[in-house]
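In structure tokens, one chain follows: the form predicted on its own.
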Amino acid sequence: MSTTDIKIPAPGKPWQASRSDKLKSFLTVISAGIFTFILVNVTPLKGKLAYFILFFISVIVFEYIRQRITRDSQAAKDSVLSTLSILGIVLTLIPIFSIVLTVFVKGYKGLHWQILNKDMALASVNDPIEAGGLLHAVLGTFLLVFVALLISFPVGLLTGIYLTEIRGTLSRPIRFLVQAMSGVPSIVAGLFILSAVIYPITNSLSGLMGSLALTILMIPTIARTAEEVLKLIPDDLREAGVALGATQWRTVAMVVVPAAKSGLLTAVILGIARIIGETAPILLVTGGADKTNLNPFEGSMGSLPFYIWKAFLTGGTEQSIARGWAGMLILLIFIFILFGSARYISGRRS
């Protein structure tokens, strides 16, 4: 006796647009897009801005007058949002798709086999690109990022876990200076170090003192996403801990928080991308040496942001210019990686 396998179709999603749709939709642009070259090439308006606005009007009208003859007045009203939605979207990947294509465009012409092997001792901006690189730049700003990650994550965790776990009297001014310090200008926090710490104490330039005014910059993001992440952590496991005999501080410190280990790397990883870029207050205090500084404590030490401001202010020349390129390409290129890394560990489950 035979048995036949019976297929069972796989189920629809009503909400998602047929194929005959898509196809539909996709006349309905082309169409769109034939009719504003025409009204482009025969009434003034000229340039790219009426090509992208009457564009999108002609979707929008073409569109409607579709969704209204096909099916009815509410989809027709409907595909309105969903096109004006979309615009709001491509709008805002218009200037990102622009400044990360012209940071590669012009940034690769900067780089060479050597530029992370060498550094700016021997060699001006001026000099051919061959010359020099940014050894000391890319080492300068791990450095800076490593000492002020080392400030900034127990006091950002005790702050986040003060305002989830304490909830003490101090939770709203504190969660008010959090919130308030987010705000805060990057050149205050470098001018906040230079009057109260470099002026009065040390009177010297060095890579502490960079990380300490990017310490001041740090904290609120460290803070505030740590706050959030405790926060998603459920009442069950405290109220297990607590009911299994363990004091406060015992269930935060082996439950609570190990449960929010993954987002507390992502918050980690987010005060990181927060600072790892950040010019002024870099300009006032590190010094910004050319010569590779391995000791943040004494002397002055390089950094990718003072590496390419330099470049750019005091060279002028077509080789200066390149290597600002190159240092701005890969400082995105670790920006990138960052928030990558952020986004892949925010979503695996823990």
Given for the second form:
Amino acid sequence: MSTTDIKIPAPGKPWQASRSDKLKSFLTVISAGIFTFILVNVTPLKGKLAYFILFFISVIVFEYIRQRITRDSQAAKDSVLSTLSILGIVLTLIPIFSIVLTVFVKGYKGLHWQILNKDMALASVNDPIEAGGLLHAVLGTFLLVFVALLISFPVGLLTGIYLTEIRGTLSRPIRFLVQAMSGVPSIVAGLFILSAVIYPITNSLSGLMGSLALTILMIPTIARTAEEVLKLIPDDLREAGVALGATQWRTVAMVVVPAAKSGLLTAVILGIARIIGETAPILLVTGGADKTNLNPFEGSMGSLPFYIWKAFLTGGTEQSIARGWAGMLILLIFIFILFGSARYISGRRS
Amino acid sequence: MSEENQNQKAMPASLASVAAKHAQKQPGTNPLGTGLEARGVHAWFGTKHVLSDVTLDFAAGTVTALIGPSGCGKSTFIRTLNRMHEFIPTAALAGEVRLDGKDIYAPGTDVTKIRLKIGMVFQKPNPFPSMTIGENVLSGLKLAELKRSNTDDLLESCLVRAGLWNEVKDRLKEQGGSLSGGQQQRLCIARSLAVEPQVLLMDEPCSALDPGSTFRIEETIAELSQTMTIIIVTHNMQQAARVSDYTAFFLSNDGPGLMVETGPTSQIFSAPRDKRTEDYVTGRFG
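Form predicted together with the partner chain, following the form predicted on its own:
Complete assembly follows, chain above in first position.
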């Protein structure tokens, strides 16, 4: 028999739930919904929370009964666990969607075409929306983060290298300290710079001071992520490098770090995402400004968190509130772009 | 099961004949130096004594196979020969390893220079993932900061000697990871050739490869043994019989690993002096 005579069957997925199974599951959920509706209307239970809790309890119970009748008690117990895990996902997603949706709905009112072209030097938060923009805040945040990154990345990477490559006697205490440092409240980082640098030395607020405070928050994130990423590089590669007559330093610089390139980029992005929305230390050591200031060494500097804070605190009109939400929207979009690219880069690695 | 047993019973004769076909090289017949000598080498991991008193000569320009069951210390031994042993934090060592008469463990020895002269190919192919095929071959020059004027010629000659040139000459700019396992291993061999070592250590280089790739690498070994000393750890006794001039049999009896017997390969497989060697090469255990 030649191959052309073979009738090729349609590819199927017999292990998946059939259409009638899906329909039955759907009907179970619907009947749980109807049951909840009736229960809320005939009993004194009222409100969204009652709906929410009752609906989930009845879905679990209905699904348990269905599985118990159609299959057995083991399948029924299994269904309880899967329904509970779905509940967990929904509970996690509700606040996320709620925040994102609120910021979008309220923030778009504060947007206009010139928002990234103007600063607030000639406008107050209560002026019409079109009068000002957040150029100074976006540039300020960008500068603060960039300078903080310039300091944190080398320090964080070298810490990661010490922990994974050199593995010196201080590794354990350093690892512990780095972990402890990632729990430092941001206001403490700000106060530290205020008392250790500004009062004794510079006596003035500036963008650099804000970057230094952010560096304290950023180093632990970068160092820990870098350590995890470098740990993933197989020892085979280190041995291969050394067996070719390289020193350890050259092996790390030419083999290990390049192999971990995309992971280290993720470390940078996570570090930025950690600090981009920090408000307290910025207020303390950089202050805020309404005019664009591109010199990190002198004078206060605007930033997105400061912009939001000021719009809500010093305003009070519809315009100022719209400005605050718009600032949040822009900040949120930046963070989405950062995390999106982090996921894209780390996904491409595998 | 029974078929396997029959194969094993049939093995001694065939192994001996395979080894006999391979003309054994005499030590000192080529201008490659005096070779490598291990003198009373012991090795420990922490307090565990894993290798005891190995004294073994590797004459220049010969191929020596190290055979023995798993855990008998042959990989540990080969790693003491180019100072890779000290990479494990708990490792300790006693004894001497002499390259051209000089102890490589002598105080003040530059370990990177030693590893340049004694190259190594590992069990698992490990091309550098961030480099192209061409960059991988020449990576040793950059890593060890060596200057070579005509790197294109070097690249070609290394790949030719590793038996990979024809397969990769049109794709030198591709990533090393795009090659098959056997090709990757030959790439790693080419990489270790670029720094022109005197001795090449191979730690089970074919254990992760299919028979076809294994055959290609054995051809490469035969080719390379014209110009360098080769020491190969292998679990495959057929392979030891096919490629080596000398064979050393290692064994561990609950204690540290020892070298039981060494000699010309044809003798180890046809007329071993020690009962334990005979049991191992005839497939009675291990």
